[in-house]
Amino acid sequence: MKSLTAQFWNEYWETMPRKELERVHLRRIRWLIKYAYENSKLYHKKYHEAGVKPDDVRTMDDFVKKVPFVTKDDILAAQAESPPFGGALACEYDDVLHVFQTSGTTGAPLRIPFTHYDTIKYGEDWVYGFWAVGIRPSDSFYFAFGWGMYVGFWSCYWGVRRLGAKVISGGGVSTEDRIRQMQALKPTVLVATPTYALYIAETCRKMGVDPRSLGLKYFYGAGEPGPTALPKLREELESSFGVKAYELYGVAEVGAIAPACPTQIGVHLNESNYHCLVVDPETGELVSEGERGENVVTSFAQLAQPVIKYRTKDVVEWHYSEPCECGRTWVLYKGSVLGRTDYVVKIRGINVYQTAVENIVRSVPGTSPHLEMHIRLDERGMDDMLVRVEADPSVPRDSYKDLSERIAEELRAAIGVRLDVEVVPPGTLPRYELKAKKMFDHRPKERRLPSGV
């Protein structure tokens, strides 16, 4: 039986030398890409047109240089071959136990197929995040979750039910409905996105509740930028419910791939189901430990649709040399997803981030934790970015202009360039009970970056 003092869910792989962890890994990747190539239409194809078989990958520098990446495009394109799967398949449809779908707003739904064994090991994940921050069996978790066809929070619940917790459902109902389920059912935990956490706390205060008086301990968010990537967010969100905020990164078709780090500076890569490079978004080029570059993710716990050197899109900074100050030898992404490569816009020759902009504005006294950035193009043709953000109720519309002005300034100053800002009214941007839309491109699509970059 684990002793609840235990400080890792797993020390052997939680603690594993960096050198042992390379030699898995490489065994592992060996084993994947043979699996891929002899039962995957998709791998059998993309490694044939690469020149690459399975046999020519020895070390991880073969790995790294001959090993072509995959992207997004093309599973969706392999699936439209002969749906729902299609070439992307590598197991019997038979043995496929659970289908999820993504939500298709930029174009077809990517479907995602899991047998039993990626459930297990896709709940696992989120497993070795709980234990790490102080969550164990004896807590109870509120899901402000609507169960539909998106993954993410539902490999949640799998990670609940593993670590043999108690699971309250929050589906089917509405927002003021969850508040006095939690006011009657008192769970320790609370999941959901970040921001609608936060619209939580404010729909409690509107019906007259104190957030604090739920009896929460914890919040564990999935989904977009959270605790970990937004400092400030962090503080609203503990201040607000008196909890430990933390976050899981995610990628839907891959797995939850990096559980929380207790010390709240990054996340880990899970490196006993994932492998992971990061390379410049535009060469593909491995980066040294330290830079920022795109995720390039290969999973051991995703064999229904494998992925392989697959291309998330994800900016992070990776740290591996040496330990944490948790204990733990895997990957560290410093400061969790920190933007995607499809909206790192340079302006004016200054690389602008979503967490950046995101963390500055959040920073400035008298805005509300709701904002929108747009991308567009300015009289010259030239990439520029406006950014929207709701006032705190508490200031007073004729000071909005100033707010404005106090913002961009805040901008011009730490990040290097000046952006437009406009501060609109309390109430006045969407609320999202799962991601938060934040990033809206206006520029023309031949200006945008291509699919797969």
Given for the second form:
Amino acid sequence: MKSLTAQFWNEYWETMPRKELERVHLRRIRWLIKYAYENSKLYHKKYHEAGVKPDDVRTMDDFVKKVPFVTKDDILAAQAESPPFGGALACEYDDVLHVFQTSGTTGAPLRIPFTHYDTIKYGEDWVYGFWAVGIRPSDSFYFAFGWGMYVGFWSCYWGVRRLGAKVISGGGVSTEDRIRQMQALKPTVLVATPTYALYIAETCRKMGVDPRSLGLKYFYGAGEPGPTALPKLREELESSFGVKAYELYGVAEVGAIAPACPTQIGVHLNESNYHCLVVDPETGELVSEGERGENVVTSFAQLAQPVIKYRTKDVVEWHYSEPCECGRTWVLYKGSVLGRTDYVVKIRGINVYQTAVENIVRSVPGTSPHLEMHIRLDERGMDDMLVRVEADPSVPRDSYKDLSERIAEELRAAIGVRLDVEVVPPGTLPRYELKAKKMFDHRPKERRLPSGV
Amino acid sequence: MSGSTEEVVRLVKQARELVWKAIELADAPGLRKALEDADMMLHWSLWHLAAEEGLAPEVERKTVRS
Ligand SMILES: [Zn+2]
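Okay, that one was the form predicted alone. Can I see the form predicted together with the partner chain too?
After this comes the whole thing, all chains and molecules, with the earlier chain placed first.
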């Protein structure tokens, strides 16, 4: 069958010349703005306050300059006015097919409603990445996931259904039972957060099972910086399981926006469903191609709760003029997500990104994948960071001090600043089934970057 | 857009018109839902070719009916 040998899931879209992409984007943006203005109180109010009417947006330049940003706080406030969705909702309540929410660990949970069609589009985002890396309908997916209110892997499930591959649900059982299920059913793709996948490997070894014997071919993760953002993590996942490891960059309330690039150098914005601008987080001005900034995304795929020029707070480096080595013309986020604007620490004028710190720490022999970064103020009231990392079990305790000094020295050499490093024994830091909490901000609220600025 | 793609677009648009007619005649909820889903997937196939005529089939149907 010819279609199974195709290089792309949808060559027409994935290789569309930039000019044509811009033409289609503008058409969809204009539809979307009109739809949101007419159907969502949040957008109606926001555009009214900004003095923008849908017909005022005629060019991409109008969109960039006239249309205001939308933040998570805007959506939260609209939802709080009239729960559950308030003025953020743009469709009939009865047309909401699925409801999710964020964990709410840093505040009130953000509710995320979808129509049936939204879920089709959201799910298909994943398929572009599956196809590009060689996953086909003959593959079978194991979901090491508890099927809760987190949309990430639900959307992956919708995607696997679009691809037409097998779904093996690993919900609601222990890690040991999940390993036994994989031994029995021999899936070829493991879907999990990267740190939970490493925990599966760790548990396998405790059970006397070689993770490679599970017979997996691919790891495909999301939810936290993964094998594209963190090369050492990729190495560990690939060597532990004998797989190729990929990630998708998603934003729960926006979409599974950027599927994997097969070259593993980054991820690509799915420009069939999304448009992005990358801006300076402080000024809101566009940054040039190749520079880092905050990702601002517009989704054509969400009509229940539209997101238009949405401040994701994700720091990315964008490339779009030249096609990628993989053949796609879609925006490439090199290294995937590099950090969160809330957690970028400026130490002596140097922006310190969390993925950069993690990459350097993990490159030092004797460290484990389990680490935490604590942002705090030093005695002069300046931003500072403490890195706590678990030692590998092979490192004797009396070497922890040497190891922490080696890590601090590597950090100083690579990013030019000295951070405090504490090495702790294996098993000290908590393990997570979903997203691992690695960043802890101990600065007073007024010292953190205001949300959505 | 190539000639064969244009032909696919023409056929899908024709198919949607037929499905809309069938939706108007369908009484059973199960049948109606199946046809609405068919329309959604036809819209999705136009989206795949950047040849859609609106953001979503639900919205279009409401516009058609109002
Ligand atoms: Zn690529």
